[in-house]
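Only one chain is given next, in structure tokens, and it is the form predicted alone.
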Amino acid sequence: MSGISYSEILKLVAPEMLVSLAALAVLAIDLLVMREAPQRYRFWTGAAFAGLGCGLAIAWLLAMNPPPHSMSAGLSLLQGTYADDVLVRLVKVALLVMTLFTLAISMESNFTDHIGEYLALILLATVGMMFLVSSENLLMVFISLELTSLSLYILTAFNKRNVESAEAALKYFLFGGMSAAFTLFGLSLVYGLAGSIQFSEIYSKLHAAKIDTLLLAAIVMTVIGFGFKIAAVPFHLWAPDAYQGAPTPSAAFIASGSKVASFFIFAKLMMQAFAGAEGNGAWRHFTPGWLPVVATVAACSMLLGNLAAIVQGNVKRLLAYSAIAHAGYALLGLLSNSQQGMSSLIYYIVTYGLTVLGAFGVVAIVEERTGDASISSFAGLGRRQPLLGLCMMVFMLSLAGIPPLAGFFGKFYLFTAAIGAGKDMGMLWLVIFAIAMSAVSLYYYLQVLKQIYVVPAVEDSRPIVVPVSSRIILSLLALVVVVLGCAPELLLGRLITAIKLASHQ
């Protein structure tokens, strides 16, 4: 960091200190003011004061000139301990955006009267996403991971009124404490053989090794570690239980901004810190390194996923299995271990989690007026609420893959991805299960929509009154996902030109 001054290294974490302020001035403003004010009141100025230090964050990032020193290289300060170029900060815009929906979302909920509180955990665990993303060190990675899943623990256990919710916490609980613990053996045999944290240093101490015993198992555990945070089979234990019994907001605000920073610090790790320390993955011709064991978790996902989001019942459940599921998708972004690969393994996960929040604002909606998220508490709800009933079948259809929305050209780019790397075409064999499973996708997410728009509500069933925010909210989602699928270089081209940029480090 030399020739970098102090007040330069405040400018580059000064949208962190924004988001970090805001969480320390909502918690105040609701304790200190309006303690007394009316819940919806209180909802309302927290998450305004909120949503202007995300706005503030958004600014920032996208007024910062070119990382310093060098127009297209990114800065590394403190042995990689914050990282900053374009690619990063278009990372962390995503963030922060997701942040926004997740507390317009959560404006109309009553499950909770420490609404300060709840607001607060939401923006630290921002702040631990934006950290994590913006790390090129295997301790800042450890920590920024444990400030996010900390703060996720106790989102999930918000709802004191309902006994599934702290159920739901403490599986989450003790399955992440067993992630971090393989996180942390893993990241130190690394740290054991190349002797260094940075993922620069690493990777010119590992590209010409041997793949050993020591090194394979350093892998293993390390994509265990991150197995449990993209809840990838067969480290998914948690998600269901998690997303059926956490608030509704704060599950998907889980299924949302976490999994953005936990896949691109994966594909980070793994491209640059392993890089040469891949393997093969093709199909009969498996070669010790991380792209066999992350192809096989692939594999597991999306079989898994897919099969059993069949049998569920409950839509939130639904939606967990259809997580693990596309996590299996977008590790073949990952799997082309390329620029290509990069930029749609990105592409697919904003997208998903601007679509997976979108369903969830559904999903929050009809459980609050219904009091249940099972799949039939929807039935007639397309005459009941016809613009929600709208909404819910853009998100379904992008879900499951349907030109021409976001999730069609995701998973089109995916596989391109996937089929292009190499010369051999070796993960010809991942992609042509990849399409199967996501036919097998189409049957469940239909069936949600057959729910909505065939079969008929009950008959003492009321109209669902819908507040306007919430309907400017799930329209914005469902727009942007539908734009995004007919005009996916508006966000796909900022991210090839940021890989590339990034690329001439």
Contents of the next structure:
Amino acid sequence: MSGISYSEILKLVAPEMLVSLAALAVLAIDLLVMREAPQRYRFWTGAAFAGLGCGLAIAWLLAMNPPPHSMSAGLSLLQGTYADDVLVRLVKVALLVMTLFTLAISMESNFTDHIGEYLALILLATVGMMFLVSSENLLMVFISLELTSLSLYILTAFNKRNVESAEAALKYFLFGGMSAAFTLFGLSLVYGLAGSIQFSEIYSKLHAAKIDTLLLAAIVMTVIGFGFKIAAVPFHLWAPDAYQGAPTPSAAFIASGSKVASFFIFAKLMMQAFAGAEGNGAWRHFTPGWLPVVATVAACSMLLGNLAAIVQGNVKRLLAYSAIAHAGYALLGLLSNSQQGMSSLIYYIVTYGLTVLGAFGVVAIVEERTGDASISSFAGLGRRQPLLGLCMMVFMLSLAGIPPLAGFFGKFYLFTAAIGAGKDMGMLWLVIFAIAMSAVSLYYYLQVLKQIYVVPAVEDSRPIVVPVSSRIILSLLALVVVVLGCAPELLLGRLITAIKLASHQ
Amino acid sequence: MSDYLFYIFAALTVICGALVIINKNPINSAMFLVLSIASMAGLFVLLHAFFLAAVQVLVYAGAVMVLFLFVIMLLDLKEEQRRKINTFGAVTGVASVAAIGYVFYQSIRNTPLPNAVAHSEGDTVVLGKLLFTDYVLPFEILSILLLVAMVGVILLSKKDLK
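Could you switch over to the form predicted together with its partner chain, since the one displayed so far is the form predicted alone?
Every chain and every other molecule in the complex is listed next, the one we just looked at coming first.
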């Protein structure tokens, strides 16, 4: 034991502890006290406790900043199973904020009677993501990834009145199990080659050595596993079904929180542990390493995600394909393989998560009122519920990357980082491809907006009644998207300082 | 000697694993799974991880498999016996497994492997100390994972009246 007592460990993992305790409290309260209460009160009480836990964890993370043990540099404890620095804390705060919004948009839904379990599973998935974000150890990465995935499988299957939900969860589970096997295989090969499961030791063992074929096989296996988590082509097959079949708040959570955590740890693993094995991803100058692998995956994701999204008739499915395309763009940040790349990746994926949460929030309301989430059920939304229409416009335009919204700046910064990376602008081919594909993506986002503002509502054009809480939350999300687009330094400045501090370890 | 034993156990694990999938009768599949798990325990013994081997036999080959058999008996899977093997799936599956196997064979052959880390005897005292010092966090997270699994199973298998 590296000279650290249990009480110190407890103090370090306090945010995770708080969220786990909140999960247990929500379970117990719902089971013991609220059993007979009407559904609405149960949801409100449970969400209040869950939100309290997340809020306390956020407060802890921000108040204890910088990490207690040293002023600037982070620390990596217990064989790298728990790393803590300013960057990790920022990402954790972002995760908790997304959990809060997920709780908020699920409050008005009534797809399940098992409210305590639902809220507790969201919180426990968050605990998994938080541990995932702060791991610098392959074992810890795998275990927390499994905790997250397992909770998400169950959240997908939560709507027991709908067969699609069960089918989606089964597909998600089978693909997930398969990809976990690949990840584990890849990670164990890395362990075999490096003789350690700590990122820093893997780096020191591998960066000097020649890149041999077994290491390449291990890297490909690892990329397969993470490619599944971030829904990149060709490991995306679960995503459209899972997004469509899952209850909408669960789908929002899968699309936001789990993406942020997986992208962060994927980038960290590649940039830190495999830092000597990049290879070269420049056009016509491919040399073996992880860059060309990730570049191929990114190009495929952008191509297939954007083209398949065009023909979708269901908004949840459309958002799934758009998520695949966005995974492709975000991988550009990883491909830059620099500090700037890391900050652009985190900024992009956090703003994307917030935007997509909002979009799913609107979809959830429309789905509840009209019965399904097909594009045509959005017809006339701009008149029936102007605020909702306006929010959806902000989210869609941000996803398409229109200034001055957050999506535009995220893409801009991402592409700049990718162009500046490497020598002779090696990633230029992929950036040009990405820009072309973003132009394509505008088409299907505008299709949704066309339904909202141009096409008149078919049968009943009565205004949709939306609860005040949903209105506040969706407007807040739209506001965040606009503000982060107009003043990106709010988040980006913090990210850049945090990354600088973290790299000085 | 231990080299030969390794190949025997490894081959047994793989063959029994394949038989689990190929077999049409679920009970036979479960029995082959027991064999596969038991030969994996043999592999652990060869790595001097005696405790792990014992746990593997006790928990997996013993307890978990009994539960498996119970469930199979309770579910009364007659449909499954008439299942036809999907030719397309079988051919593509075997082809991709062969391709992956070939990649690994070539890459392992072409890679100078580092010498195996000198392994200590996997006794319970060392293991316990590690689990409660350096690896206390993964150990605790696993308990959360089991809680999630438990909640999930009860939730999904319970019949909703509405």
